[in-house]
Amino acid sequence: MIDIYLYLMVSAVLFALGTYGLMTRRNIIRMLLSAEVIFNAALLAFLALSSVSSSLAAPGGALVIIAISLSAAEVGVIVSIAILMFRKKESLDVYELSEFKG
């Protein structure tokens, strides 16, 4: 069996990646790509250390496929929000998010 360790280091590591993407990058599609890393990485952690409790006070899986559901209904939102930033300004960066204000 795969020792508990070895998925919360997977997950420290994705998180670290994450967290360096979201820093660096300016465009929005790769900022949105680096937070759902993070999120993964969350939810990978949160699996694990479910799995240890043998009790049914921790539904683990079932907190995690409705995680999973909402991660994808936030994406199709910030796609879209892209888009039309696209549209309007034909660039990606999100320093020009700053004109939008009215």
Second form
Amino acid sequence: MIDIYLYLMVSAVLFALGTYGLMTRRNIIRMLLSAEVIFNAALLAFLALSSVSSSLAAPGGALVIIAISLSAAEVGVIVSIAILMFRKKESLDVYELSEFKG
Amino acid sequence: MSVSELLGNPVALSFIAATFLTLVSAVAVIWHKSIVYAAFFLSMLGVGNAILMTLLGYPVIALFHLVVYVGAAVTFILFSVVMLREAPMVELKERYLALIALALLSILLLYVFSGYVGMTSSYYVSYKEITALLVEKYWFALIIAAIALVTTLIEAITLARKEVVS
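Instead of the form predicted on its own shown above, give the structure for the form predicted together with its partner chain, please.
Let us now look at the entire complex, which starts with that chain.
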């Protein structure tokens, strides 16, 4: 069997990469993609940690299913905001988002 | 573990392949010049993550991840980004700060997780177990997730719809 720590290491690297992307990008879609990398890291860490104990394995899995569903909803919201922003401003630069009112 | 032992262990080989796919895809998502390819690599990251979930003993969740996340969410991003344009990155100084944050975060998380060295996953979570839990114990969260998905659909259609000029 593979050591849980190895899964957690992969998750940690993914989390750090996603954070780097979130910090360096100004494009709203690029930021969403980086946030999705972080989300994948969180899912992996959550499942790895819940698989350690038999009592936590099934509840952890159930919660991850709900999290994946909500993530799909979140993607829909952000992409539609990006499309609306592009239509109004002709740009996806988040620095221009502060002028985006009403 | 020696190379011969590694080659004889399909689980270890699958783990290495999935880890490689996941990490390379994550790097491509962050650094690829084309936003369309970045979205494509996010789907590859989802596939790698699904393999890792299967190795952890969650094949049902891996399948759900492939169908809902890779199949719906990432494809939705992929089709949407085709019509959008790229924006510049942040200043160079801030990029260096972000690199430092990347290194520090990795070190911190590896330190936090170091308490789990030596532990292995030996459970197989079946489809029946998860559905029973979702229906009996987490039914309210399931309803909220369903409502969130439906309202998102309505909201996405409303936002993306072209405004009618009167």
